[in-house]
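Quick heads-up: it's one chain on its own, the form predicted on its own, in structure tokens.
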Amino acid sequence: MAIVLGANQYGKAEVRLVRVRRDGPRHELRDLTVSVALAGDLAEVHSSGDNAHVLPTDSQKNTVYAFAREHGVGQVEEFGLLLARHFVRTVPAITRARVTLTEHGWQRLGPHSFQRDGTESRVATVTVDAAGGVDADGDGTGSSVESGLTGLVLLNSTDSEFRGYLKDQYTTLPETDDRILATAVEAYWRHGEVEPAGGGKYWAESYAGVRAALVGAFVDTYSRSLQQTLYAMGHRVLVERPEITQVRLALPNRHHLLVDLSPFGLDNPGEVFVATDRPYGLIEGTVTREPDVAGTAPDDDGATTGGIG
């Protein structure tokens, strides 16, 4: 039996980049972690040790910081886009590079002074293939844009309830028809265009949307499941947002458990709460347009009628 390589890549990961902007008194500032990864025609590197066709990891980190001084850093869709491009159109060997970038979100506290956000950070993909055009998975040929967020924490005091669930012998939770419904948003969203017109401002106008219909979907839903709630944040979003053909959410739910005040006389109607961070259920799920996607689209009051809730 021929014993072959199998599917392989390399690159830069997690290269860190801080740009600022000082054409004026007030200064903007990105910050940003770029990871590169190039795959092609890398099969005698690996059987052989020949190099010929290897771009160092270290030019491609390289690369990052020259295209930041030559280009600028606007939205982080654009940015990936520009770098992605480069690596297949000048390096022979590859035919599809994948960069990664999260930003991480500062708040300006005034012309040149600023502060770290939260735990929330802006995320994209980009996807470039040597034969170009659009790609439905970012796999094949073409091309694809998938953004995102990472560490949205939200969380309902009420309106979300856990019952009729399914008990076995190892069974200890107690139903709730009320609890407080917490947890830190990862999601990811495809673009139905790589090229779309208005360039950075459509990629700023897309995320804020997208972002505020998940916030949304969250604020509005009354949860009788957090897969419920995921079904609803992502189909809001394809309501709302004509440009996403699909969405990917993870919901870990970050549980707060009643503390038993009893022992000291006291009562407890669901005002103290112990925040746990582990174990945590972890809900992940897809929503997409693709008509053949079991489910259906939630009631206006957030319920959903059939699918995955």
Second form
There are 4 protein chains.
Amino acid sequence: MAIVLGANQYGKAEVRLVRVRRDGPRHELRDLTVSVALAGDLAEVHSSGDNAHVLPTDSQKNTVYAFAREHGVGQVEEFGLLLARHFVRTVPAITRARVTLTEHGWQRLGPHSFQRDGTESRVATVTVDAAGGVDADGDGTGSSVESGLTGLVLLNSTDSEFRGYLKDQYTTLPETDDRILATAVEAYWRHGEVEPAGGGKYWAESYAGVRAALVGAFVDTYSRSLQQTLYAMGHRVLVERPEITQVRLALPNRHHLLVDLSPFGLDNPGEVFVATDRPYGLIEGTVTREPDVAGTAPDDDGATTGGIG
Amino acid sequence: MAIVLGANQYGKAEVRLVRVRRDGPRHELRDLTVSVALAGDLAEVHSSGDNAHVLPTDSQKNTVYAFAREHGVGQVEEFGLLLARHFVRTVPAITRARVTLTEHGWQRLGPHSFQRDGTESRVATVTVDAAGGVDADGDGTGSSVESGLTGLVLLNSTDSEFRGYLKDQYTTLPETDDRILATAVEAYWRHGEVEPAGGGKYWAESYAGVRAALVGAFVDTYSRSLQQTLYAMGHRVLVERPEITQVRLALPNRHHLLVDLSPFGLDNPGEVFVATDRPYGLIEGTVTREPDVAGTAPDDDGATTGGIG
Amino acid sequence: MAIVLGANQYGKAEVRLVRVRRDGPRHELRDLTVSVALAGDLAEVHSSGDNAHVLPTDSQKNTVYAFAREHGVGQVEEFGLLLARHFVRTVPAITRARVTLTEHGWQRLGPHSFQRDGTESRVATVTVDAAGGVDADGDGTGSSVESGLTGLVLLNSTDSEFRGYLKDQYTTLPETDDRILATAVEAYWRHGEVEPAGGGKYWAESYAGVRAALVGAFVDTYSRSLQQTLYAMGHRVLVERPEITQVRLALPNRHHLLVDLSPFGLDNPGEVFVATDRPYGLIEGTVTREPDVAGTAPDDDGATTGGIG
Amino acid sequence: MAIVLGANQYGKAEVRLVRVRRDGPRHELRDLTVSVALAGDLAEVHSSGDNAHVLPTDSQKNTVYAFAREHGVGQVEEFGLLLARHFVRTVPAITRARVTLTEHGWQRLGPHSFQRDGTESRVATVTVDAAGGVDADGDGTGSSVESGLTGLVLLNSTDSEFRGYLKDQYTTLPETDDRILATAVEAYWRHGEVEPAGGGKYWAESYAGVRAALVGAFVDTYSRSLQQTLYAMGHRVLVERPEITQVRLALPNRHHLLVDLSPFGLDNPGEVFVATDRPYGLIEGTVTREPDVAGTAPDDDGATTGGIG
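Output block for the form predicted together with another copy of the chain, input the form predicted on its own:
And the full complex, kicking off with our chain again.
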């Protein structure tokens, strides 16, 4: 049997870009980490080390910085599309470019002063294939965008229970009707259109809307399981944001265990907890639109504080 | 020459404590990491493994949780004093207890819903010695408190220069009259009194005041060096907060390097930067009150945007 | 359009298991981090919070510890298969279990003394579906195994060049005929059989053989690009290890930049380098067997120090 | 009361230096992270931003690289002394330089091929004051060196107990006569002479000898507490290495908790453990020589497997 090259890609990872707009005394600050991955006709470099088809990853890095100056840094989805299309269009051997962007937030403290805004990041992954490189009518053919966020840590100190689960011979967990529910949201979502009317305004508003839906559903949902909360979050995004077609969520269950204080003659009515690092539950799920199929809306009964939609 | 035991201490590090107050529908959330270190007559356990003087670190951990239930978690300084005094008073061999507390902030999203508040943490280190363990008149003798914060990342996108420095044979750095100045503030400060009138109200207000002074001075100072900014920050704390006697600051210089875009036919008037990880400058300094000595106030001239105080 | 649940799974992540075998004075130590992810008929828990189909992640954790006692911890592939099959067989709603295992190495220092062995880890991902849960003849139907390693950091201080690459308008990188090549190997490979004759002996020997092939090819290859080195590594595994059908590799290019010492009147003939953190090149590729197709063996000429196969 | 500048220093942190010696086909590789901190007459830069006394941290970084080329990189203590003395001697305002060096180990795989050697690092901190800058007779006056290591993770799977400790009202820990003892050694030691006969040979041999003594004592000691093990480690260093005057140790107790398998009808005779991250015990202590004082040697009885010295 022959030995052959399979799927492959290469690129520059974690290019750190800070862009200041100084049109006037009030500066605008953007802080991104950008990764590029290119695929295409790259058999020769693998088999013989012939680099003729290889645009150096150093040049990819330079492109990120040059584009930031030439075109500015729009919404992450826009900047990613700009870069990905450039690589497919201009590098002959390349038939797919994927650009992943992470935006680090800063709060304004003054006209040119800022404070870093926590661990939450806005992200986008933009993929452009050969068709996207020649997308003459600009309808987005051959391009796809996944927007997202990571590092959004949320906690409800009540309105969470975990009961009625399957017990097997290895089950020792007691049921609880009141626990802390905490998670670090990782969410990714897809848009109906890659070239929406509105451009940057669309991407910014859509992001804000999806984020609000995710947070709102977490806050409002009386949770019988983290799976239920996950689905409620994805469901609310699709109900409130018609432009979104699919949401993927990964929710680690950051367990907060009630401390047994009875050896010290103390009760503990849901007040003192130990926050644990490992292990943790990990709940992953996708919520999507399906044409022509009866919905599976989350149940809506009295136990739900705020409803699903 | 004999071989002897020198300075030593032991304790439980990084006890993760989450405390919910649920007096009504509106919960209060506190999230702390607490470390305890005890010192005293511990020669025997080192030389022979005789544990008779050793309170297990597990018991120290239990004490943190039990105290959180029994006494609640006041301001970090208060909770630290409570714990440190307890160990010195009740563990016979122990003559010094040091408790280090890190408080992780949460923003409120609803009556029982919260969002984790970034990488900034409030900290306190409380040390109590034998005199503090028997402090009959409660004047704070034998107890010391250092308050602080870490992880506060600040950036000025202009009003920072670096010129006129010493050049030696290894100097290649060009002078600049406009650069990004960014740092992650680590600050620790001492109070005139360990048992201030006002108790918890004092600690909370003092913290807020010191933090505001640090941020304000960073924002307002036209910086000719990060040392100048450091001193301006410490100086402003001491000017604005009479209860504070000393401020220690460690400011990493998170270099943002202007990207040379000239190979691509582009200028770069302070707009596109690469944020670097390593190496970094590290500026450390203490600003303190000295009785009966002429002041060394920072110069106040036109180059300073907001003044020092 | 309806809103529906798409792909989903849940489980316990990062269960830390240390297993001591103490059959005699010479102990054996195994140190694993195990993650479990289950998928199946889980619509109800998402839509309504009905947990009847949900085996708690806490029970999954307990199962890992109980199995370690009941069955011992064989090679990671074996222990993963044991666990994954258990979940599919015994949890009614579950039709796919994925178990990911990371083994942390320890060197022996004495009969019951050990030293942690660096950052390199052996890993395995085992997936069992419904057919694997009822695999009556035990031929491995419905089960798949991917073995691997992570954190193996390798460096060649010469015999690496990078020349003849594509130059575009953003290319400034000078060609080099002698550089440091360094990477942290992440490699995953698939086996022809899931139930190999030899059992644990097979898995252990196969792992050692694949690792040796990867390291050997890195050391021996005169590299014109990291892609060439990647392919040589995968190629050598498939040549030397007939039991392996496919190798996936991810090789970050840990750039070591030659320092320009000319401002100080010094040359630098490949001697003084700065090791950089970010950005880094990232080269990813798969090498696989393809029946009935002429091979694409790496070129073998004088420039290759040790040859490929 | 006046406000004044107190203790302060500044410098470049975490300069990443890789040095290849290529005298022949067999290369030598050294991999260091170097930090510099300078102190002296720096009041002006703090008060007014006058940088006339400030050697840029960028120049300090350049010096590290240039010295690596000019002088080579000897043992970390030597390279640190070279750098620290340079700064005190040549920078007029500087009266104290502290250089901290961390060496990352690599194993040889071939004449120019290497594999990164785990998480253990050799470290040194070198401090030179004004007297050290003019040390005419080269006897080391004004210079001090602390050698050390970090990240050495050790584990004994038996011969460790914890009993007979103090119990207070918060004690729930059961006594044990057989547990896992695991720690990540952080050790720092001082030498009788800063300018030892033998130079680099001295530093290399002393390091190897101290390391062997630390590991040997950990392995050999039957431990009744981690404090006892700490003292045995420091004691053995001082017994076996007459050139060493003091050892500081910080030993986190990486708790391995026996899993209770009784709910599953299984016993657990010291075989299945959960390795925990937080909290952890932290034991810190110094062992030193004291002239003219009766020794406090660790007890030497039958319970000690290998003896102390």
